[in-house]
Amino acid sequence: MISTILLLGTVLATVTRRLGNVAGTVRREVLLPIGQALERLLAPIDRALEPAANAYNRSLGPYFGTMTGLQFALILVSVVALLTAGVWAPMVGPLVGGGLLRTLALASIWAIFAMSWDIQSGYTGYISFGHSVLSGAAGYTTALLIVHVDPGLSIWVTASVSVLAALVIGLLIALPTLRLEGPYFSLITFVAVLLFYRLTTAFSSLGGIPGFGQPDVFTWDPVMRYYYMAIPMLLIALGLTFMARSNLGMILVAIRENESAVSAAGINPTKFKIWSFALSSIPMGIGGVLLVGFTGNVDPETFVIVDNSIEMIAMAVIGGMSSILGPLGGAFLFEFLNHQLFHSYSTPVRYLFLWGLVLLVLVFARDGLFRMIWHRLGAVRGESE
């Protein structure tokens, strides 16, 4: 038994040893060199765009970062493209498989998770495995105000109990587990979630495993769907943003980095990490709201299952971690590819495909893709983020 074990250890510190010299040569021989033409193509391009990123870097980067001309052209187009695709996705949408708006609104959903989740355990690097707890427990509240209280409750009413609900929920995994340091707290976290799942299936006044199929759906007009999901998701990444570049985000990033050196600072660590959860909390209740908007149902599998917090850190993974933008980025490239790109294959082989970019993109980008086309954009002329 020890030598099979010995003998594994071998074989996948070998792999490991030769996917890292594998990495380090494509980066070497084919990216960088990809990488540097295309800076020298983008250059004049980043010029003529300068006029208006400095508009920009003097009225509002104080708030939400500067940015160079290639940076503010990347926002300024994503955000015109997501406003327009009531327009666009209908016509584009049967080139790549059809209903593409029904995957941009579920990705605006996801992108709300997956910034939550980020503002939480990629600026703090405390990693949860719990985040699909808060979201469930916005999507609950909603279904059991509904079904056990009144269903002509006005939505103001339930989103604004079960947004509550998810910040009382993510206080309450935080207070007890914000002190401890190391592994512990990401083993906690998972614990919650498996503790919350069999709550949700134990007791069928919790809906059991066929959950609630009251709460109905905002409308099925897709385009008005899409709207209902991507306003607020916008609105949630500006937020959060403002947060990130705050003196909070700085505190937490510190955290992450020197967790000792900010207590010597007499800055209370432990304070400042349950801000953050906190902060996490809400944007993760009006995303379990709005997946109750598009679903139009309540069930442990949709909600709860640890396999929904894992998808949010694979997304901020493959967009990079500790941006905000990049997990937004990082849910619609994922959701894409699961929903429109991959969509003819069965469920399995489909995540088969997703966990394999995940691989690759903690072994050759390990920023995550977005953050590392930012950084180029902005190292274009010298400048990044």
Contents of the next structure:
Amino acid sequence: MISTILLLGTVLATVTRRLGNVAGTVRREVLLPIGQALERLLAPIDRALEPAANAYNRSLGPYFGTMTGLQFALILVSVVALLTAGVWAPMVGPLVGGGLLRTLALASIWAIFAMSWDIQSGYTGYISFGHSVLSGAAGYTTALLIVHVDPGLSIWVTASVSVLAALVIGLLIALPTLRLEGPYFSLITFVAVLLFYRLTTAFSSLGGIPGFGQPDVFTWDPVMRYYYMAIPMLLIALGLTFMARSNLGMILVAIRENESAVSAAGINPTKFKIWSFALSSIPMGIGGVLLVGFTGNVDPETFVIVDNSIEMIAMAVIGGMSSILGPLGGAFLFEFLNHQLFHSYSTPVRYLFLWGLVLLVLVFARDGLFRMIWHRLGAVRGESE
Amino acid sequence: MLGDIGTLVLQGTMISAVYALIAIGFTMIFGVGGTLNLAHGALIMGGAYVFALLSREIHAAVAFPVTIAVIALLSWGLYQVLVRWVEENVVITFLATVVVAIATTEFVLYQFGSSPIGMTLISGAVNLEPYGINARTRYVQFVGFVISWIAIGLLWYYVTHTDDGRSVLAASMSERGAQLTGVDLHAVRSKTWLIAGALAGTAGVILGSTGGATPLMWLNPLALAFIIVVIGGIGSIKGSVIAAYVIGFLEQFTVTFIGHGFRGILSLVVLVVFLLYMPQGLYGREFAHD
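What would you give as the form predicted in complex with the partner chain, now that the form predicted alone is on the page?
In what comes next, the whole complex appears, and the chain from above leads the way.
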């Protein structure tokens, strides 16, 4: 046993040393030529699309960020694909294991979570492990309203009260903790999730492990269900991108990079951190409401457990933290891999694959896959941002 | 009532000893490298599972030190293979260790399932009923208490009385200062991970012996270790030990007198109070600036 471990240790030590060399060779011999070939192929397309992109840059660029031709095309194609998924997904679905619309709807909800996490944690660098508490607060509020107040309450009432509840809980967590610096914040949010989980099982009025089955799903029609999830998601993506590209986003990034410099510039970082948390709580609440409408059941397993919070982080990391649209792409990639590509494996195996992927991205592509693709597309014709 | 208090004192003392082990390892890594190591939880669980598997084959007295060595090496390997490459970015390191912890949990779930695996360091229990304490205290709890204090004593001796250990202490006070006096920071960090791994392995065996090895056994002890570290003061071994007893007794008090479901809530209140009024903790010091 010990000898095997010692052997393993020696092997690992040599392997890591060699790996650096191998990675360098691979980069020079394989990736670089492929990249150059792609660039040669894509450059004319980029040039052709430039007028359209420039028109956009002139009108909306100042609010949502400027793009090159290819980047513009990518966004346009993605939005059109998402909006028309009700048509093409049932046809493509069987090729990738079926149930594609369900996966896309689920991915939309998780995209909301990942983006909300990103505007708070990705931008300010205050990593929250407690975001599932926010969606959980919204979900539980909906369930409690339906069970204890009136089963016939309109969705507009329950939804707005639920989002408000998420905001209140968010501020309750944020106000005492965001005065603290660095790791303390993460630790407290982590403990907050465990605590909330324990509360749901400690008080029988919160439903315990089985939770509440009373809330109804929005609809059983898979196409309609998808649009119920995707359209709010796109609107939230739009709103958060706008916020992130505004002065607010710049201050949040400045807090991440150098908090004392922000204070020195006469800006109170605590105030802006609380703002970002509030800004993050509201879409988390909306996501929570949508998740209730998707599952029709509110229980700790789907809403509260720590794994949920970490899954949001994983999506944001895969896509690229602090870019809003990166986590959106990350969420779709994560859910697609989880429910379509790997769907024949058992749950632990699937997650092992996925966590392995996240780890690889963290070590080798810190900026995230989608951010990498995005910047590569922007630099196709040699000019970099 | 009196019996309850007896139980409280007894159980509190036992469990606090284990919390202290976990918290010390956690706080050492944070103090020296600035890394919040959530994979510490995975190492605790690893200790329990490795011991459970080994003790089927060989005698527990042999399996125990072997387990500690294995987990210490795993911890060291984690540092060498993963953490040292990303440690300059605190956020990435933090996330990477979280992912390692979760992936390990999934692996264990895949390999052994979610049902607890029974194991024990030493079997048998002592009946304290005649003395008015209504708990059957198992020998393993006493053994855990003793082992914990042996480990703490050894560590204390190492850190304060050997040059090697003093370099660890120095690195946790001021990296730059330590470097200027010729301390090899990389070696110190590797050593810290080795020691923290050994402590986590020990804690895992004791925790597993009292409650069985399960894939999620690390979550609550780790959360408590966070609280303990903050209350004790980050980087302080003495603070961690004292805070471990405070929190351990508080937990036991909640379980005995308020109800099992409210575990952790009082500790959290204490944590918030500390964060607001005494964020440096009981024995924390201001970090010397580089």
